[in-house]
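We begin with a single chain expressed as structure tokens, specifically the form predicted on its own.
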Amino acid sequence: MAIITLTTDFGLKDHYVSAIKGAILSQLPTVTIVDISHKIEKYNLLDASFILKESYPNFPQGTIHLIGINTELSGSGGYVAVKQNGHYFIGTDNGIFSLLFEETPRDIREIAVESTDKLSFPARDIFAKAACRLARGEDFNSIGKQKEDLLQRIPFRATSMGDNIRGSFVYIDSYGNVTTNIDKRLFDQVGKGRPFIIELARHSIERISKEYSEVPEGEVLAMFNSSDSLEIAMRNGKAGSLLNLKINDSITIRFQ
């Protein structure tokens, strides 16, 4: 059974999400539609890429992911379909794919805009149509002509220098847990099992917890989450707001 996921910044109040779903079901009534999120911060490609990156590998290969974020053509490289890691992605070439994937995709198709398509709502009138074509089993190459490259947005990546790792906060979830761009591989590679101190603007942490319950209620902790990214949290509290942590703020780990 074909699966189409939706990731947008349209919210849940307006008609936009239901209109996309209706357009998909009108073309392919048997398809399964899954909402990844419609509460992405408006026009925030980093926010969208993080949520989709954490979600899509859990779906079966062959799943089609429709991305409705900052869909305007102005300043973009057009509308595209991308095949990567066994999944299909449909959206605007606005830089989101460079944030979503570690490597630049090779299978890129430029979606042709027909004269009857309404450019004011491409997620419904262009993306949904392309998604249904793939869901019906049409060959990926038939979606459009080959496109050689995608617009790039270079994210700030965690770096190491000597005994230190410097990273930044990339996502704050609804519980106030703050995810960084420091992964366990880099932590282990630089740390080599040595004692360390994690330096925040107003707090420091000297151990890695395996779960939230390892610390008393209200205490700040650091742990590697299910994606092996370093996370700063507070048991039964909101670390982001209570510690005044913001997206793109820096975090430093110093090893002894």
Given for the second form:
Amino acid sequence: MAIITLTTDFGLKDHYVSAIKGAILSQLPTVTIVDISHKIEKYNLLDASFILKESYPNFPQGTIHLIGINTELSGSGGYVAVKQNGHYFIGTDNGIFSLLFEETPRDIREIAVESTDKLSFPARDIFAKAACRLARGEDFNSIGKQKEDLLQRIPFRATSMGDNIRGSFVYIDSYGNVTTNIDKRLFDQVGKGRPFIIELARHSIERISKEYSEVPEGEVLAMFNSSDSLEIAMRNGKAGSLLNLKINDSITIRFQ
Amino acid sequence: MAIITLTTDFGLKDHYVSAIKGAILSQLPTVTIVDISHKIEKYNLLDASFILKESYPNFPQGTIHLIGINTELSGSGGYVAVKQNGHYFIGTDNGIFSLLFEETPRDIREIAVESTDKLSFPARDIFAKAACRLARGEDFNSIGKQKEDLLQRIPFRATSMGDNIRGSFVYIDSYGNVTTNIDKRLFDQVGKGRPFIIELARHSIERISKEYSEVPEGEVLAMFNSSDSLEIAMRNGKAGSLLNLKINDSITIRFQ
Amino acid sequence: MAIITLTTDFGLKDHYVSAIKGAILSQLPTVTIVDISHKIEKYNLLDASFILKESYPNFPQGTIHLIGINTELSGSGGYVAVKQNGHYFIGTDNGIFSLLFEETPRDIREIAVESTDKLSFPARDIFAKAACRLARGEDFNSIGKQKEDLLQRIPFRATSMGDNIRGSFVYIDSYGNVTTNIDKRLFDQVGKGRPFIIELARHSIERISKEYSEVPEGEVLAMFNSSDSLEIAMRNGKAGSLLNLKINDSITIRFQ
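Structure of the form predicted in complex with a further copy of the same chain, please, following the form predicted on its own?
Now the full complex is given, and it begins with the chain already shown.
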């Protein structure tokens, strides 16, 4: 039983999300459809890529992820299907794929658009159709002709220089937890177990917690989240707003 | 495998939506339930009818659409099941059906209420039961006795006079796109391919776009949406608020 | 076909909810997952318990309810699975179960945590696994060793003294309807059919309605809701805000 997930900035009130689900179920009544998020900030590819990146590895291999954000064809590299890490991704080549994957995908197919396809709602009329073809077990190669590259949008990646790591904030969740682009691998590689100071604009942290509850309520902590990214959080509080942390602000870790 | 959709003004926090789903799954564990929207503006039948009208044709023939808005019996024409355009609709006869369909439905059944049915939550206790009966393949006639007419609420329809079409705004979506009640059929019929001016309160538009991206960011455009209704939009902007367009405001198209 | 429901304060934007769904579907592709609510007020166990209590009895016996709120292990009685009223409940023993059930559950299992389990996202990594084991039909006893008691948080219960019932408001829904902790059983037992006055801070009500529509628009009414709890409502209005009723405020019924 195939799974199709949906990640969009369509919101939950309008008819757009259910229109896609209806289109999918009309073609493939037995498929399982799962919402990843429809509350992506409008037009914000970074927001979409972060949420999908955190979510998709939890799904089984072979899951098909439909991406409905900035889908308009003009200015894009076309409608594409991408196979990466054992999952399928379908969307407009608007830069989202370069934000989603650290390694550049090589299995890319341009989705063939038929002359009868409407272009005003590609997520429903074109992506759903391609998703159902893959869900039905059709070969990835049949989706369209091979495409060599994808539009690049360079995300800020954390970098190390000597004993320091410099990263930035990439996402603030609904609890006010702030995720950075610094992952455990880089932290361990540069730090080699040495003491360190994590420097925020108004605060510094000198240890990594394993659980929110290691600190008293209202206190700031740093931990690696369930995806091994460094997160700044406040127990039962809103770290983001209380510490005035914003997306793209920088964060430095100094090892001694 | 039958599909039951839900359209309500219940919101997404309270227990009401999941109570209906539990009631449905208790009767029919294999049915597929799809949310159309639960964020309909409270008590707003026009809002509900627009969203359901745009969404339901995407579902397969035979889908059962449960409508949970203004369900109270008093002042209504009763609880009804309606078969129209190959789909089933279940709700209270409060005027919603006259807003939903251009042609008056003729297949109407009054849902028989049993003396043990509670009336405080009909969407769960009465509509879910009727929906499951249809989903199980029971005959439409078995739902209740034939009903001749439905409560009428007259929606504003677009009208033409000579070389002009006069319509109004019926929905503003989460992107600020504003949909009118003018459809492509009327536009073509009156316009016959002639040049035209679309007159808004503060703006005029002289052409129909095929895609949002035909205009620069922030510019206003008119296009027929995926349901062939005329829509006023702004590329990556909020046409509704920036142009101060409101539901029920009028819009005129003058052909030359 | 097993059903797993989700009740969390994770919200609908972040990736947390879909991560749990992905984890469940990776283990058990055919299970039916139903959202009860993800808009529980953050950290508010009372809010979570009310919504789940109202919703779960609508689901079939054997349904598994995963509870994702205040899941951190520290300060809790551990991760537990509880069997009560024919349903399974999985969560952290943080007091939620004492708010959820009037009778203290006796079928409690401590969920065995494996050394490889991460503790930063137990709802995904530990609860989902336990839920899938139950959904697959594994015996409740295999989930972990018997646990004797659960953390107690004492909810305010309505009490009677002579001819009076004293209760409080426990939930305000999205329509502004205010639910009390007074149920029909207590009302009938103390009242024995006598006339009464329901005293609110600024208002009094002398009868119980059967339907919202029994009173004119904007008028206040009292009714037993679909779960037999006394509710103060206003027809097509917001009783909660207009009457300035707040969670935990008291309400008195005097029988004559």
